[in-house]
Structure formats: structure tokens, C-alpha cells
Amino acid sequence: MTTTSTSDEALMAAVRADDLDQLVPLFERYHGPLFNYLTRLTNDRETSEDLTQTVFERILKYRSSYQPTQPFKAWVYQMARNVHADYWQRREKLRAADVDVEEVERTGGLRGAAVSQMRVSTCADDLHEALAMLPAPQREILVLNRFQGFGYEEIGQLLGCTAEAARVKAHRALQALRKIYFAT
């Protein structure tokens, strides 16, 4: 099979079919973007590249769920929303079993304060860090949209809505973001 001008979905019914050598190249397609995604959405490049690699071991557990009339780039994008989303309970779940409620109290209004008079060097910093404060599903949709190329139709197959409604959803994370951006 040729892999550089066959497509995403033959390739993954390859993989499907246990032809596990196609999983390289889609791999060598989808790892720098998914990375970049997970890294956009969790801050933290060392979790990104373990979650990416969560990501393409779970394409070998699940293959058999991939359905070939489905677009793999929205199969996988909402296989590596899962797992970000299975990362996000388990932090959160060691979060609640680790807080000390003497710190926080001795703490707690320090932090919030610290990171709004924090000031970065540049704009792009200034936007990424704008970016982390927004609320998850915001910046998952604004990431999908304006870094990953996503349009509003794959969006909304994603987020399980239509394509005006994952519009209006990316317009008003857009505000949303510039009400952060500017205020900083």
C-alpha cells in the first residue's frame, strides 16, 4: 500500500483489518498536531507527549471501533479529547485528595492575585497564558478552531452540535478570550 497519497480513512481500515504497519504513517501525520492540541489545552509539554502517546495506544485498543465512513481526523481529535478529558478527572481527583486546608487558607487568595499581576515579556505569551484562563471547553474550541484548522462542521461533529451552534459557541470564546487578553 502506498501511504503518501492514500488517505487517513484507507489507512485506518488498514489498521482496523490488523495491518499495523499503517498506524507509521498516520503517526507521521497526526502526532505534531495532536501534540500541539493536547500541549494548547493542558500547558504542559511533558503531559502533552504523554497523553499524544495515550492517544495512538488507544487507536490500537479501539480499532475495531473505527467505523471507515467516518473521517479519521474527527475519530482520532475526539479519541485525544478523551483522553485529555480522562487526565483532567484523574487530576482533578488528586487535587481534592491532596489539598491541605491550612495552606489554602493561608494561601489561597495569594495565588489568584499572583497570576493576574504576572506579566509576560510578549503577546504571544500574554495570549497563551490568556488562552489557559479560559474555561476548558472554551479553549478547546478555540484551539480547534484557530490552531488546529478545524472548521465549524467538524467542530460541531466533535462537540456533538451543529456547525452555527459551534459558531456561535468559538465567537463567544473569542470574546471571551479578549475580555482576558485585554484586562491583563
Contents of the next structure:
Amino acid sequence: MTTTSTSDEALMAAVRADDLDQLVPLFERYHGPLFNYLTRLTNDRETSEDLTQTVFERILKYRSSYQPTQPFKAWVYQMARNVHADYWQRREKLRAADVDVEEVERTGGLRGAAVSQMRVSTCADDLHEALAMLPAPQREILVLNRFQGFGYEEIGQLLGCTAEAARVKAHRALQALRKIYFAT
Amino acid sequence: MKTPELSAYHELEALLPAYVEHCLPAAEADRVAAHLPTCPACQLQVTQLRALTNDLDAALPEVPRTALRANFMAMLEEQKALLPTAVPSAPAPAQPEAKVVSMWPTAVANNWMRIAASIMLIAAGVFLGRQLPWGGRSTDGVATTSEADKNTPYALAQALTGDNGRTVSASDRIRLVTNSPKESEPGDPTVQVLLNTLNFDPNPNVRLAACEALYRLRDDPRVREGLANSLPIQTDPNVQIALIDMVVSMRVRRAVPQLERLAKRPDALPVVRAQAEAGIGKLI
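Next block: the form predicted together with the partner chain, after the form predicted on its own:
Now the full complex is given, and it begins with the chain already shown.
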């Protein structure tokens, strides 16, 4: 395929120059990993599909801010982290707002979310349940390292710490996961 | 109060993940290796960390529904429509050589339409295949071997693979496969010959014909097994879709793992992945 040989950065540079079609190969390369990343963070497939879509919307919206010298992967994952953080804040706000929980439950708002949560955990194995029980920062670092193939250098860049600190954090997260996973 | 053993345990415990990952400096790795035989707690941790690492590595990725692609394409079309009409044709900083054109207008992006189109294509091929005159067996000349009847599995295999020294054209191979026996005895080698053809014939149309011929012999248990095993081998979308349809209609549950893998194969066409996903839904 002709598109596979073009680098992410060259494609994104073209998108930046308003050749929006070049986003299609980037979508093909990244929508699966991004969806995977967001699903592991939210434990909710439907939400993650929406969030993945939002990431690509933001890529288009903020395309002029992309610097062709910066690695596209780091840029897009930073965007995905922000999209997830925004979603988290919205959820917290909703929770803090004066919402009659019983009323929402009766009308199905929360029930729908509960069902979609359940679908993940029933389909997924014990490992994913254990992952879901980790504190969010530890879960994220393991997801990046183990599922997204990020090296400690890349994780350090994304999280704003050194590669060595990222490695220590990842090892602590692995130990924490081990304790949950093998707890009897 | 901490004993020296206990403090060694705590100190080394922090190194165990790195030890399991083989990324400790040699001196520290040696210290852990020397400590392990004396400490059952650390041994257990290492065993658990290895098992956990293996499970993490083996975890299958979550795959989005195909609706995500359709939504993305719709969004892209919307954004393109918002661009100023005169799209600057000035070259980008690093102009990619590819001009990607959406294969499906998103307004009508409908997965079912695409699946239906593929099925229609295959059905048309099968229909045409059946309509073409296959007659003239005695004058065929291709399958005729001097020493054996052409319908025997041995002769069939020989003719299909060109083992008898003759090059057999794809259309002749299709003819041979189509004329293969319509029923099989238990253990009939015809099934194996057809499975080999399905897996290794270079021509996708011959492989499709082998699919058809195998479907006729579906009562043979080797057919179910062989079709499931063939799923990961096939790369042609038509053969992939034909195989998916067959394993679904024959309710070959053991094909589910292969379908799952196919649904995630990045090199498979979206329509094939969608079909595999739909097939999994029907089988489980």
C-alpha cells in the first residue's frame, strides 16, 4: 500500500496544510491503539469510542498547532490524555452537581453506564478487572507500557518525568497489579 | 525490629520487577539471583510477576466497532466541506505521495451495504461458475492421466499441482476442483487434496472453487477443522468472506478464535473484519 510508507509526521503535516484526506491513513494506524488505550482507562467501550472520535476531531481542530518536527505519536497521545482528563472532569462535575441519583437511575442514565461497564468486565478476564482496580495513574502507566508499546523514554516525555522515574513508577504499578491479581 | 534478612527482602523486593524484565545491572541481578534460593517469599513474587507479565503480553487488544470508522469518515467529510473552496494546492512541507480518497461516501456509509456487496460479488461468481459448461470430461485432456482415472484423489492432486509435469491453468484447476466428487467416504483423501488446494493454490478463484467443493463434502469432520484452520492463511478478501460464511453456516464454533484474530488483522479489509465480527456474534 502506498500510504503505509509515508511517515506519521509527513501525513500530519499534510493534514495541517488542509489536505484532510491524509488523516485517513493516520486514523487507520491509530484508532485501534487509541481506542484500546481509552478503553483500558475508562473500562467502558461505548465511551471510549466517543472519546476516540473526539481525539480525531481535536486533531483536525488543532491541526495548525502541530509542529512537523514533533513526533506525531507523542502529540496524539497527549491529546488523548487531555480528552480523557476532560471526560473525567465532566463526570466528576456531574457527580458533584445536585443530581438526584435515584431519579437518574430510574430514567436509565446510570443504568446504561452500569450495563456498558458490566459488558467490559464480563467479557474481559480477571486481568482486566484487576487493572480496573488500580489507581488511574498506575493503570495508565501500565497500559502505555504493556498495551501501547511505549518505552520508558516515551512515557517519561508524556508524563513529564525522566525515563528512570517512569520505569520506577511502572515497576511499582506492576507490583500493585500483582498484589490485586493474585489476591485470594 | 527489622532483621538483616527482612531489610534485604524489602530492598530486593523493589528490584524484582526489573529482575523479571531482565533489565537489572549485572551486579544487582546477581544479588537477586543469590537471594532467591533462600527466600520463598521472593520466589513466589518472581513466579507471580512472570505469570502476570505473560498474561499482560497475551491480552488481546480491545477492538472498536466498525461504527467508529463510519463516524470518523462522516466527521471528515463535514470538515472537508467547511474548508474554503479553493483548497491550497501548494505542496505541504513533506508532501506525501498518497492521495487517499474515501472509498465510501460517508452519507451512505453503511456497513451492511458493503457486506451485502461482497456477498453479491461472491454469489455472482458462484452462479457464473455453475452456469459455465463444464462438460466434455472425456475430451478434457487436462485431468486425463494415462495411468489413473481423473476423479481419483491421487490423479486430482497430481493434476492440480502439476506434479505430472504439465502446467495446469487456473481455469483448468477450477474445472478439476468443481468436478471433484460430490460425496466422500470416511477418510477419503479428496478432502485433503481440496484442503491443500484451498490453502496453497496461488489463484484465489481456484481457492474459492475449493471452498465450494469442500462445502459439498461438509459432512466429513476434516472439512470443519480444515476450514477453521484455513482462515488465518487466506489473504484474498473474497476467499476470506466465503470462508467466514461457511464456518458460520456450518456452525463451526472452533473457528471463533480464528475469526477473532481475523477481525483484528490490520491487513484485512474493513468489510472482512466486519464480516468476521458478525460471524463471531452468530457463533457464540
